[in-house]
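Below you'll find only one chain, the form predicted alone, shown as structure tokens.
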Amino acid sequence: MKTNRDEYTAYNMWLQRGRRPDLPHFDVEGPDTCYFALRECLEGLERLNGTCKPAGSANAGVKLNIDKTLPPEGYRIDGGTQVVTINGADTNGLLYGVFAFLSELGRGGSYNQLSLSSAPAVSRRVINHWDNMTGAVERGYSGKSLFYRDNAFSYNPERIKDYARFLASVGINQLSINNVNVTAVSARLITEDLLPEVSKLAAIFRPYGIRLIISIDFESPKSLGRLETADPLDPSVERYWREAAELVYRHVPDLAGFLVKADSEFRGGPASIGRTQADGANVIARALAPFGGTVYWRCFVYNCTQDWRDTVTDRPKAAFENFYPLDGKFEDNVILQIKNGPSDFQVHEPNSPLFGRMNHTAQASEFQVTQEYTGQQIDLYGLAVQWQEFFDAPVSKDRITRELVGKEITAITAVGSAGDDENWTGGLLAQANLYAFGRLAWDPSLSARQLTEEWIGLTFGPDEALNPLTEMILASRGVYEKYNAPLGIGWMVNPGNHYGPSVDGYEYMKWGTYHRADTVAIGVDRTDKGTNLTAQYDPWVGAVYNSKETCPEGLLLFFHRLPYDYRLRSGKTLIQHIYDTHFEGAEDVEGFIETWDTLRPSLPEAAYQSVRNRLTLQLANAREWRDVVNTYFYRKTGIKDEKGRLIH
């Protein structure tokens, strides 16, 4: 099918113009209550066709309806030779149905053969912005904030509307607008000073079915309310939160809720004053309950002042230790926001042991679309592969994580990647990760391959010549892992910016991120003979991790301390595996460049050049990782590479 590549711009992400110049002219109709979805449908069809259609020129029709028998936010699409009918359970569902219809057309589908129905697996599908009001974005690799400059709101309303459209097109329906590390300025987002501006921003997102979330400071009763304490059991504190909630909802009646990072990385919290995490979350939750608001309470709580000589304290155990004993003690409108793994968004780590163990508390899985430890939108890294692994992971002998979704897991969240760069995500191919997250939050059963193929088809048009790009993106996580830290050990990055290799960068620091490499062995023993992290998992899962023979090899050094001459299942020694994978990783990136060059005739030239430049940077990075890591272990062990390659 012919598409118009000349109209490609990175700004339009997966909602490109001119993808279907062969489409007929459509007449779109629906009740007045469906006006916004109707308008998006018309504009979307014109975008796909690449033209604006004159009135009265229709030779096919689209009819929009509300069908309240459908599941909340769900839709059904019935194709036909003359008329396509899109039914939505509500205005959100109808909008999602419109975008699903446009997506099918954008990927080459036939409008008269469509038969689709879908509803979201969870009702809360959330992007967290780590934007500071200075305009900087913590762990942002796509320019500056979309919302702020110089400690004030500052944005282009049209760009915000476009961003809302992108998010709605993949099913995102909630968005936090400020960094979880709340500053003195952003703490004031819940005050009369800034709430009018929050209200204006909410009004832009609202038609797209997106409700805002505000990150708040647990100690606001002291810093904003001028109380002497933030003790959640103090009546004056309870009164402060009740009055703050009343004020916030007066300005933003549909605010989704508050996001809280407490007792974490030097932030105040209930534990610092002798209260439980449930005490802290519940006082805020009770204030929000009359307005239908939710408290997202992050579980990223650990000892961040650890002595590196302390081999008993184990950071990956902290979330479970802090929250598992409180299962069932949180208010119904509290959702515990749990990082996907027990460490911190590493390239390869197991799922958090909290998933599958807390049966009486609502949970959110937290991912990271922004590539903090995974290449920072320079190195190609298909995060959908890692996220599919998360949902496929067992939580017991007979149950996988995906089966918790819609039950214990009631929200799926991620730290976002968008900034004010022209292409939104820094690296053009990083757009695939933002797309994949939204789609997976809607339907966690989707495969990484399906999501990648969808994104490519929407972005560049359906073209079999681009099939190698699918394979590149799917392979990229494994390639990055090859030249990164070996076998799940993690953290071998430069402190501060978290980009590039520094094997001992965190080894003697306070953050609890250790690989414990010496001249004989590497890894942290987290079995029942070590820190006993394995006991936090379901007994069947814990037993799998506890044994070197059954532990997934990609997690071997996360759970086990092993000598360098340990034989892996391939027959290689551990040290030879380290050497080989780091050489292979750099070679694989060379292969990415060769593949990308072959795709040039099928790509818009601007897209080709943009990605080619990033791949060149990635190759330099991969070679540096190869040389630094291999040299480190050669010097540490004195063991030569069996293949006689030069190790610097």
Ligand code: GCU
Second form
Amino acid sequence: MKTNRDEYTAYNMWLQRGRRPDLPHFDVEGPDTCYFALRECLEGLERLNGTCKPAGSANAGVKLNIDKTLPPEGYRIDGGTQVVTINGADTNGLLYGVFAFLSELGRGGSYNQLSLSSAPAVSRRVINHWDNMTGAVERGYSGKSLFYRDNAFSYNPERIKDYARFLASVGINQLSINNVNVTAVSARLITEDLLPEVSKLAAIFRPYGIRLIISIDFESPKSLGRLETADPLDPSVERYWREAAELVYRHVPDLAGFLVKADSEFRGGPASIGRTQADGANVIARALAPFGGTVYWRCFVYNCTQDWRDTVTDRPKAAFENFYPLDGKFEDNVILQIKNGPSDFQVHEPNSPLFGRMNHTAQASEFQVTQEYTGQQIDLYGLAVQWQEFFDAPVSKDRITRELVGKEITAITAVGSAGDDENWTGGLLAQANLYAFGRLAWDPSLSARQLTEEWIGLTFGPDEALNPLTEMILASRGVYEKYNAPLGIGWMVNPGNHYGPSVDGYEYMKWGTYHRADTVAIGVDRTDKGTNLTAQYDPWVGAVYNSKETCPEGLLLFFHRLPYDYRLRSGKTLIQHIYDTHFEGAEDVEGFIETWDTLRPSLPEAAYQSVRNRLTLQLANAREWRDVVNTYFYRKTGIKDEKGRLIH
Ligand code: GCU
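We have the form predicted alone; now please give the form predicted together with ligand GCU.
The next block holds the full complex; its first chain is the one shown before.
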């Protein structure tokens, strides 16, 4: 199919112009209540046609229609030569139907044979912005905040609208607007000072079916309410939250709720005053309940002042220890927001043991689209592969995590990656991760391959010559893993910025992230002979992790402490595996560059160049990891590389 590559701009992400100059002119009609979806449909069709005149064929029609028999936010599309009908359960469903229709066309599909229906797996599909009101974005690699500058709201409304469209086009329907590390300034988002501004922002997102969330400070009763305490059991605190909620909802009646990071990384919380996490979450939840608001209460609670000599405390156990005993003690409108793994967004972790074990509390899985530990949008890293692994992981002998979605898991959330960079996500190929996250939150059964193909088709046009790019993106997680910390052990990054290697960077620090490598062995024993993290899992799952023989090899050093001469399933020793994977990882990146160069004729030149630049940086990073990690272990062990390669 001929697409108009000249109209490509990185800014347009997966909603490129000029993809279908061959389409006829469509008349779009529908009832007044569907006005917004109607306009998006018209604009979308115009976008697909591009500046080219529609090919002279006869007009066709699109009819929009609300069909209340469909599941909430769902849609059904019935194609036809004359008329395509898009039915939506509600205004959101209709909009999603329109975007699904446009996506089919954008990837070269035909409109007359189209027959599609879909509904989201969860009703809350959420992007969390870690934006500070200064304009800096915590763990952001895509420029500055889209919302703030110099401690005030400051944005281009047109750009925010474009952002809302991108998010809606992949099914996102909630967005938190400020960093979970709330500051004295952002705490005021729930006060009269800033609520009029929040309200204006909400109005831009609203037509796209996106409701806002505010990250709040648990200590606000003290800092803003001038109370002596933030004790959730104190009646004055209860009153404070009730009044705060009334005020907030007067300004933003459809606010989705509050997001709370409490008792975490030096932030105040209920534990610091002898109350439980449930006490803390519930007092706020009761205040939001009359307005239909939700409290997203993060489970990222651990001891961040550990001494490395303490071998009893084990950070990955913390979330379970803090929250599992409270299962069933939370108000109905509390959702526990749990990071996908028990550590912290590392390259390869098991799932958090909380998933599947809390049967009486609503949960959200939290991912990171922003690539904090996964290459910072410089290194190519297809996150969908990792997310799919999360949903596929067993929670018991006969149940996988995906089966919890829509049941215990009622929200799917991620820290977003968008900033004010021209291409939104810093690295151009990182757009694929934002796309994939929205689609997966809608339907976690979509495969990483399908999502990658969709994104490539929409972004660069359906073109078989680009098939190697699909393979490259799908391989990228494994490649990154090869040159990073081995076999699930994690960390080994430069402290602070978390990019680049530093094997002992966190080894003697207070954060509880130790690999404990010495001259004979490496790893923390988390089996029943060690810290017994494995006991937090369902017994069947725990037994799989507990044994070196059955533990998935990618997680071997997450759960086991092993000597360097331990034989892996490949027959290689652990140390040789470390050497080999690190040499291979860097070579694989050279391979990425070669592949990318062969794709040049099929790519817009600007896209080719910008990714080429990042791949060059990635290669330098991969080589540095290779050299630093291999040298470290060579010096620790004195064991030579069997292949006699140069280790610096
Ligand atoms: C990580 C990250 C922090 C962030 C924290 C969180 O530790 O490095 O920047 O604040 O996660 O999830 O709250």
